[in-house]
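The form predicted alone is given below as one chain in structure tokens.
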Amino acid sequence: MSGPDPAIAAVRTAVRDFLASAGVVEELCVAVSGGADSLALTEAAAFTGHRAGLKVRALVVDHGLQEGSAETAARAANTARDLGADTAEVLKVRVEGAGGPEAAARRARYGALRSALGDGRGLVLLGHTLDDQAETVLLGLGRGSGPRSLAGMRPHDPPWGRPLLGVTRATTRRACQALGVDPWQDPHNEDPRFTRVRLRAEVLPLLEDVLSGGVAASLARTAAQLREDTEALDTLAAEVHLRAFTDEGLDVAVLATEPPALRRRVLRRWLLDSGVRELTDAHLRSVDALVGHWRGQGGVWLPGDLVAARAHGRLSLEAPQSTT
């Protein structure tokens, strides 16, 4: 008796290997859009999860941004049940807020998925593929976002799990074909107004042609390598942060002996932990100059109406005093 189709087997193997490395999982959910990636993932999660004694919940987010979105969401939920999910539920959200429709939809989607999961050791599996990882790396490169962005998406970032970062989009499509399901084609994935769509349709095919193929896989490998480097540096930075932290602020003498790349990681953690949001590289380098290029300069204004300043061998963060 022959085994499963090679594409189905590849997706199942990716999910099995991911779950084996994820530790204890009390609840297994799959975010389902109705597209090929999420449907192939749902079948593999049900196949693998059931053998591990786990029930699988399919979570379908209805953003309400397109005509007929409720019917599309209901169809995705029904297909997920047909593919082996024990339950499937539709989560309706409102997309609003700053950052454009793409960013607002992402916030709403992740918020709904997190709320549906609740507390405990649950995981929400997301259908991001190797191609999505390559696009993420290119976006970060084009925006000059630094190694943390170029490191791409993490396979395991609780409560999120991305088992398919080593599986191509073409494989998930072949898996759906072998499963006899007809995936939904999101019109937004063909809309050139979105930067990621143009990367997918224009930039990556051109790079594949110019560099004779293998670009997406190479970008994904680069992300994995940078992620390992970033995690190692973050571990070292945590140790420096522990030595530098005091009730009065960060000890400049401790920071000054560290390389700038490590020092800025300490400062990034300190500023984020202190409530600074929308922190840019320019902000971070200005605060770092209070350590590495100290000439008695004044404080650095930061988002949230906060000021980082150096005094008495300490870096401190405080709200500016009113002059009225």
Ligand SMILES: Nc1ncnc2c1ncn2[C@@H]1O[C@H](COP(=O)(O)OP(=O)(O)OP(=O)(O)O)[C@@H](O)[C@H]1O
Second form
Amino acid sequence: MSGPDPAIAAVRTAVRDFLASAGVVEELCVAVSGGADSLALTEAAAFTGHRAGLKVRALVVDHGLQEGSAETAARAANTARDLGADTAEVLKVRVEGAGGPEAAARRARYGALRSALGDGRGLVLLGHTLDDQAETVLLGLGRGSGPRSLAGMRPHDPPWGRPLLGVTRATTRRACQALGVDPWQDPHNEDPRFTRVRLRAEVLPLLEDVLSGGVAASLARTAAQLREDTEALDTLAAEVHLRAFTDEGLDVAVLATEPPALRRRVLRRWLLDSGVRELTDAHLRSVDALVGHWRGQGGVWLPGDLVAARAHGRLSLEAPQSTT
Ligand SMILES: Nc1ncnc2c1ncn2[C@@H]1O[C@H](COP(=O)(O)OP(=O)(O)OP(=O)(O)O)[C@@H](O)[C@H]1O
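Would you mind giving the form predicted together with the named molecule, to go alongside the form predicted alone above?
Following is the full complex, with the preceding chain placed first.
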């Protein structure tokens, strides 16, 4: 008796392993764009989910941005049902707000997917692959991002789940072929005006050639290693935060004895939790200088209209003094 096609089996195994390590899942959803990644994922989620007694809901977001988007979404929903999803819904969203159409679409998409999920312990599976992870890491390296960005996307990031971070895009394409489905090709994925498209089409193939292959897997491995390091450092930083915390602000004496890398993690968490938005590395280093390079300097202005200042051995965060 022959088993399933190897590509289908590889995707199913990835989903099975992911679900086995996900803890209790009460509701299993799959975010379906209609592309090869999310269709292969849908089949594997239905196959694995049904064996675990779970119903599988396919969620397709229609951003309404491209002509014929409603038909594309309806087709994706139908294919998801054909592949075994128990239900398939199209979520129509309005794309608006700051940051350009890509960012606005992303916000609307994740907002709609989150709202579609019930209150229980539900998961929305996303079809990001090993290649997506490699592109994220490479992009981050080129832009000088910190280890948090280079750690890439997390497989378990409730309510999001990414079971395919160890599966290549070529495998999901082969799985779709073996399943007899014709995935939707997003025209944006061919458009060289997008940095990510050029990275995918030009930079990664060249790197693969120069380094004799295996680059995408290596980049994904680097991300996984950095993720472990980042999580360990975050745990240590949370302990320092607890020791430094007082009602009047953070105790400088506690922070000053810590290595800068740990100190900046404490300060980052403190600033983000206090409402600072779009914190850059330069901001963070200026706040850190209030501890590590103290020469009586004034407060640091931060996005979100807040000022971090040092007084009486404490760091505090306040609204700026009005000058009128
Ligand atoms: N229109 C959509 N409806 C439902 N899910 C979607 C849609 N578009 C993307 N997704 C989900 O997100 C996954 C990643 O998609 P894609 O790589 O196109 O997104 P991205 O914009 O590159 O990444 P990110 O979602 O991290 O911004 C898909 O495999 C799918 O699970």
